[in-house]
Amino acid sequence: MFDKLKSALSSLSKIATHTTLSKEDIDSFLWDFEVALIEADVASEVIESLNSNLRAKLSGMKIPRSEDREKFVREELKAAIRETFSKTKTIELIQIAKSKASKNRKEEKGPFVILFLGINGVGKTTTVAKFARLMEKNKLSVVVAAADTHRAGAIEQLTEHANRLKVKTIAQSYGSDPAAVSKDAQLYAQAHGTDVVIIDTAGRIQTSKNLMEEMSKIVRVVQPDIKIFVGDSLAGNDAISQAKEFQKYTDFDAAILTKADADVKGGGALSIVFITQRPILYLGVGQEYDDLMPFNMEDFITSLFEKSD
C-alpha cells in the first residue's frame, strides 16, 4: 500500500556499512532519508522530528558485530516512526459507543453522536454509511444527519445510501442550518431510543472563515461524542494543511483516511498523527459499505519495511 516509503528505507538501511556508525554516515543516511520523506509528502515538521530523533539515537552507536547492519537501521528506523504513533491516545470506538448505548437505554439520555468533517471530494458521505454498516453489524441503532445543506444532491446522496441500509435519514430543505438538522436528528434518536447519530456536513473549504465557523457552531450545539476528520490518503500535503485548519475550529478527535487502496505514498498517516496528535482510527479501502479497515499501527509500520524486510 505505501511503495512509496517501502523503496525508500528498504535502500536507506543499507547505509550502515561500519561497525560504528560515522558522522558521515549519518549525515548520508539523513540527507538521503529527508529527500525520501519529502517525496512521500511527509511534512516537513515530521522530516524535522524524525531526523533529530534518529540523530540523537545513531549518533556514535555502535552495531554488534553479529548484528545484521541492514536490520539494525531499520529497527531504528521503526522505532522512530513508532514514537510518532505512540503519542497519541487510543480511542475504542465501537466499545465506546455500546457502553453509552447501555447507559441511554437504562436511564433515557441522548445518544452517541459522531461528527464527520473534511473538505469535500474525499468520500466523507461514503464513509458516513460505512460507518453506519459498521454501527449495525455491533448491533447499534442508527440514524443519520444529512447536514450538509450545500452541495447540490448530497441530501439525496445520502438518503440513497441509507435507504440501501434500511436507516433512518433526518434532513431538512437545502439552505437550512446544518446545526437545526443535527440538532433534530439528535432529539429524533433520544425520543426513538437510538444508539448512534452520524452527522455528514458540508465539505468545507479550510480557507472558508465563515463555513468553518458554521461547523463550529455544529460543535457547540449539538456536542458530538466524537468528531472525525476525513482525509484523502492521495491528497499528500493538502490533507495536513486540511487537518491542521479543521483541528484549530474544531478540535477533532481522530481521522480516518480515505482511497488507501490506491498508491498512496504513506505520508499522509505519519504527518496527520504527528501535527495534531490525534489517531487514525480506520482507512478507507474501497467503495463497498464493509470496505473500511480498522487502522494498526504495528501493522502500518510492518507494511512500511516490507520489501526489505
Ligand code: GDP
Given for the second form:
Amino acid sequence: MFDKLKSALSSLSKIATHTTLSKEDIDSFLWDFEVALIEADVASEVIESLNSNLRAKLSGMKIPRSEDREKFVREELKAAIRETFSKTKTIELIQIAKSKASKNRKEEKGPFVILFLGINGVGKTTTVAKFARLMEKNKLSVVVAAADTHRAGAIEQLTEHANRLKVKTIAQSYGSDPAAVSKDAQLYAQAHGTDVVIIDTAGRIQTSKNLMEEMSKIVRVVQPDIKIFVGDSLAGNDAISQAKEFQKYTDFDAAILTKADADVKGGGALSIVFITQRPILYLGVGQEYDDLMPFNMEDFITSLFEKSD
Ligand code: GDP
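Which structure goes with the form predicted together with ligand GDP, now that we have seen the form predicted alone?
And the full complex, kicking off with our chain again.
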C-alpha cells in the first residue's frame, strides 16, 4: 500500500518538475545546431539524418524543469554523434601489425600489408611516410611500395621520404603495373623478413573508373591486411564523395584525415564515419613525420561544439 502511495506521489511530482519541449523549442534548438554543424563542414545528408532522429527522440520527451533546455538538447545531440562513432569497429592497428609480425618471424606468414588510398594532394604520400615512422617507432621494420606509377615525381617523392627515414623503397618505372609493384614489395618483405609493407597508390580524380579498377586490382593481387582511405579535412563535402567512391570499389577498413591542424572544426570526420561506417584511426596534424595523432572521439566532439558550448 505504501509503495502505491509512493509511486503516486512520485508521478505527481514528475508532472510538476518535468516539462516537454514544444515543437517551437525543438525547431529553434535544432536550427541552431544545424547552423553549427554546417559551419563545421558536416555533410548535409548527415545533418538531415541527425536532425530527424533527434527530433523524433525529443518530441514528447519529459525533461526536468530545472534543466537548461538548450544544454539538454545539446547533450542529446552529442549522444547521437557518440552513437554514430560507436557503431564503427575499433581497430588496434599497431597491435594487429605486431601480432602479424611476430607470426611472420616465427612461421614466415608474410608481412602486414597496409594499402593507402586517396586522391592526389590529400597528403597520402606524407601519411605513408608518417606511418613508416610510426611502425619503426613500434619496432616494426618497414618497406614502402611506390605504386603511384602515373604522377610525375611520385616515385621520387616517396623515395626521398623513405631515404630520410632510412626505409627501403620498392619501385619500378613510370607506367608499370601498380599491382606488380605492390606484389614485388610484398615478396621482398617476405624474403627479407620485413614486418610491414606500406603501399602508396595513385590518386587521379576520384571519379576515374580506371583509377578505381587499378585499386581493385592491387587489392586482389596483394590482399592487404588493412585498406586505409586518406581524406583531406579541408575538402569538406568533396572528401565525402571521394570516400563514397573509394568505398564502393575497395571497401576500405578505416580512414585518416589529414591537415586537421588547419581545420578548426573537422566535421568531415563525422561525415565520413556516418556515411561509410568506418573508423577514423589517425589525424594528420602537420607536415612533419611525427605529426600524426590517434583520433579521439571525445576531443573531436568537444571541438565540434566549442563555439556553441
Ligand atoms: P598526395 O598527393 O596525396 O600524396 O599528397 P602529399 O603527401 O604530397 O601532400 C600534399 C601536401 O599536403 C604537402 O605539402 C604536405 O606537406 C601537406 N600535408 C600532408 N599532410 C598534412 C597535414 O596533416 N597537415 C598539413 N598542414 N599539411 C599536410
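Think of the rigid core as the biggest set of C-alphas that the two forms share within 1.5 Å after superposition. Just so you know, these numbers come straight off a predicted model, no measurement behind them. Numbering follows the first chain given and starts at 1.
Colleague: Just checking, between the two forms and with the core aligned, does E245 shift 2 Å or more at the CA?
Modeller: Shift at E245: below 2 Å after core fit.
Colleague: Relative to the superposed rigid core, does A255 relocate between the two forms - that is, does its Cα move 2 Å or more?
Modeller: Comparing the forms between the two forms, which are aligned on their rigid core, A255 does not shift its C-alpha by 2 Å or more.
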